[in-house]
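Consider the single chain below, provided in structure tokens and representing the form predicted alone.
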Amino acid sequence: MGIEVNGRKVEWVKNETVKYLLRRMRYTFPLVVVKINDKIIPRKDFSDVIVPDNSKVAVIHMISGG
């Protein structure tokens, strides 16, 4: 059992929501894309989806330049 975030096998955890893969990333950033198995996880669901075993997590920082 595992999933992948941005390339890397990390242990699934049964339950776990994508705030909670977030935190345990130790992803900080105040504005993230996620995306699990290529399907966008809107911003207000990341406290209620559940990030299912074998999938493939892609988190994408956003930043602006000028």
Given for the second form:
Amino acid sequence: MGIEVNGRKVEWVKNETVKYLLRRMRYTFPLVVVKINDKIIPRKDFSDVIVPDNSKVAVIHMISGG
Amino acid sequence: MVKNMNLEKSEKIKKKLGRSSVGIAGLGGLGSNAAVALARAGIGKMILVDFDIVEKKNLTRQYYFLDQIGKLKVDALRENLEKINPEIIIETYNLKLEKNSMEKPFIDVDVVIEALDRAEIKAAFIEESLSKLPDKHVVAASGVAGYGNSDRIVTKRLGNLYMCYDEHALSSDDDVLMAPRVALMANWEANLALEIILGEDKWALK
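Let's compare: the form predicted alone is above, so bring in the form predicted in complex with its partner chain.
Below is the whole assembly, all chains and molecules, this chain first.
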């Protein structure tokens, strides 16, 4: 049992939401884009979506400037 | 013989790009420079979206000129692109992209380029366009501020999202925005757009 976050193997925690996973990973950036198994997770759903076991999570940090 | 092969290849590329369309969200440093690169490369159609006017401070990095100050960016950029290629089809939208309808101008393009400025609006745009247009390829950039550190920039691909990314860059609130790095990332985005458009023919074109 385990998940992959940005290519790093991490322990899977039952019933953990995206919000708590980001907290556990210490991803404290204010703005991130999160994909789980290639599906984009809207920011408003971070507190509701549960991270499934064996999933691949990608977190991208958005930085101002353009 | 080799010469003929190259000619054939470049004709195929020209044809393909001429039939392709790219949408650009935001016409600042990223968007204006990416548009110029794509116009020169021969993209047939562009959809340009921005709500702003050209200001003097933009000239440090954006593809506008002194005599265009005060013009709408969509109009100024159209002028500049038409000076490069008058045959290009350009559709412009002078509007601010608002949440819940951000993907609308880009429904019919082959590739969407995110070239917005604030992190929040970038994240919202990526989120909306990927979820509402699931078959669309979206190219985005994050981490353009500063100078130097070109080697820190990487392409990160997540499904249909292609990020030109420097995760160690500071926010533009804390660092300068300057032409070389902004144009580097803008051209990186344009280059990714070409790769996506020509990608399916990569082997046939060889």
